[in-house]
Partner chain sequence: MIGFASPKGERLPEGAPRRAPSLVAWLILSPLLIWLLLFVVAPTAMLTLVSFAERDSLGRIIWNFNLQNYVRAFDWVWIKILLESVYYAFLTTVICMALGYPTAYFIGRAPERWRGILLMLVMVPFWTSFLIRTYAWINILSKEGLLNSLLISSGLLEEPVAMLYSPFAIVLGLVYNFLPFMILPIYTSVEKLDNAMIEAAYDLGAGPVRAFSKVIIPLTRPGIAAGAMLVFVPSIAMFAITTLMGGGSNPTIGEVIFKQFTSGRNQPFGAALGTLLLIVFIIALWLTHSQRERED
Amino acid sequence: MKTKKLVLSTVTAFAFLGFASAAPTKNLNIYCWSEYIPQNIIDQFSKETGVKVSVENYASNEEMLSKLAAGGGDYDLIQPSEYVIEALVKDKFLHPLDHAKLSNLKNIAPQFLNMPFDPDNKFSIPYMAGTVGIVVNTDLVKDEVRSFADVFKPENKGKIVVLDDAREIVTWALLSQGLGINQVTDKNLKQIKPILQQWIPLIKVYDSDSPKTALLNGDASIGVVWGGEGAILLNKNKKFRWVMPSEGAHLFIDSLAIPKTAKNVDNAEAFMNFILRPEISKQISEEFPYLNPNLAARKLMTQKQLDNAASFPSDDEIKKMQIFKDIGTKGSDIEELITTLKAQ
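Just the chain, alone, in the form predicted on its own, possible?
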C-alpha cells in the first residue's frame, strides 16, 4: 500500500552498479512493503515451482532505497511506488522485463498500464493501487468529517492516527491550500509550515505498517490511513466510516520490479506472472483489500468486496486523484521539515 518521498541522491548512488552474473538457482529474494504479500501466496509459489522464497520487509521507499544504496541485501524483486520507479528508470537501476514471460499481464486494466513513470511497462508491472483517506469511528466522533481540516481540529488532539510518511503529511497540507501534490517548492513549503505546526501536535500515533490497529484497539478514534487498511476496518465493524477528503487525494500505484543487480531474474519474472494470475490476485485482495488493478481477478471477487468504498473508489473519485512524481532533492526537504516539527 503504499508511498513515500524520494531522495534523489540515494537513487543516483546506484549508478555504479552493473548486472550481476550468477548460475541459475532455485532461490528468490523479495524486498517488499510489510503487510502486502500474503504468506500463503509465497507458499503456493514455492510449492508450485520449487523456488525457495526469502522475504524481507520495509516500511517506506526510503528505507528500501537506503539499504540498496548502502549495498545491503541481495534482492531479486522489489516493490517500489510509482514516483520511485520513475527515478530508478532514470538512473538505469532496473532490469528490463521479458514480456514473453509475462503472459498474464493482459489481465491488468488498461488504465494501469503504460503509465508515465514506466511507458510500455518496460521495467515494472502493477501490483496494487489505492489511495489515502479518512477513517472515522462514528461511536466516538460525532462531528461531521469531510476533510483533512476536519481531522486536524483541536478537539481531536490525542485521538488521531496517521501514516508515518512525511510526503503524505505534506501532501495533505498542500491539498488543504489548493496546491498540487507535486508542487513542492520552497515557497509552498513555507506556506504550509504554519498549518503543519498546528496539525502535528494533535497526532497521537504514526503508523504506516498497520494504522488500523490504533483504531481497532481504541488508541485512536479518527485517522488518515491507506485505503486497504480502511477497507479492513469497514469490514470489521459498521461503526467505522470511510471518507474521501474533499480537498483531494493521492492515487498510489505499487509495482513489482527487478533490480539490475538481481541474480535470479527468471524466478522473479515467474513470480510476477504468478501474481498476475486471477485466482492468485484475488487471494491477495482478500487479505489486503487495496484497489486491485487486475480486471480478471475482480471478476472473481464478491459484490461486497467490489462495493467497499475504501478498496474501490468511484471512477469520478479516481479522476480527481493525483499521482506522485519524482521531486528529486525536495524529498529531503520534506523529511527535514516533518522531522523538525515532530521534535518541537
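To test you: the structure above is the form predicted on its own. What is the structure of the form predicted together with its partner chain?
Only a single chain is listed, so you will not see partners or other molecules.
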C-alpha cells in the first residue's frame, strides 16, 4: 500500500504543479455512473454558478465503493445505490447534508424519502429510481408472459437476454420461490440452486450496460432488464411490451451523497439542489427515462412519458417492491454460484 500511496502522491504532486497557477477557486469533483448524468446538465450548472466541474465515471457500485474504501480519489459528490448508502453510512464514510441548502428536496415524492437505508435523508437525496422487469418482443413471442417462470421456460431457450449481474439473477430466483430478496443465506441459496440450474442454460446474452441492444437487433426476443432500458425500447417500437413480474420486483433508488473527504461540500450541495429543480430533473428524464422521484418534474413531462409502464410502475406495484440491503461478503459467494452454473 505504501508504494501505491507514494505513486499516488507523486502523481498528485505533478498534477498540482501543473494546475496551481491556473486553479479556479470553485471546483466540484463528481464520481458518478457512466451514462447517467447528461453532460448538458453539468454544463448548465457550470455556466450558472461558475463552478468548474470534473466528472469521473464508474460502471458498478462496487467499483466506486472499493475506490472510496481504499481512501483513493478526491471526490465531492458520489452516486451510490441504496444498499451501498447503507454500507457507507454504517462505516461513517458520508458527510451529513445541510437541509437548509436543499430547498428543492420538497419536490421529491414522499414515498422516496426517509427510506430505511437513510432515515430522514441525513446523508443522501434520491436521483433516479427504477425497477427491473420483463420486456417481450410480441412479434416473436406469442405466449402470454406474466412472470419470471414464463420467461425462463424451455421454449425460450436461446432467446433470452438478462442483466449480467449475479445479485439480480439470484433475486429473481428468490422471488420465484416467494423468498425475500435480502434473505441471501446459504440455506436459501441451496434452495434456489436447482431453479437457477434450469434457468441459466436457457439464457443467450448477459448484458448490464445495454441489454436493449440484443432485443433491438433481434438476437433476443425476451429479456429481464432495467426499467429505463425497457422504457427506451417501448418508445422505439410498439412490438415491445413491458411486464411487471407477478412474483414481485425490487425498487432501486440511485442517490447523490457527499463523501466525508469532500473538499467542496458547498458546491456539492448546490449541485444537489440544482438537480432537484423540476426543469432540470425533467431534462434528465428525457435522456434516461427511469422512474423520476421528482413530483414537480413529472408535472412538466408529457403524458406519453408518464404513461410509459417501464418508467412509471403504478403506485400499487411500487408499494409491493422490496429494496436491496447490503449483503457484504455474500457477494463473492453468489458470484461463484452463478459462474459455476454458467460454466456447466
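Numbering follows the first chain given and starts at 1. The structure presented is a predicted model; accordingly, all values stated were derived computationally and were not measured. Definition used throughout: the rigid core is the maximal C-alpha set that superposes within 1.5 Å between two forms.
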>> What does the CA of T339 shift by between the two forms after fitting on the core? Give it in Å to one decimal.
In response: 2.7
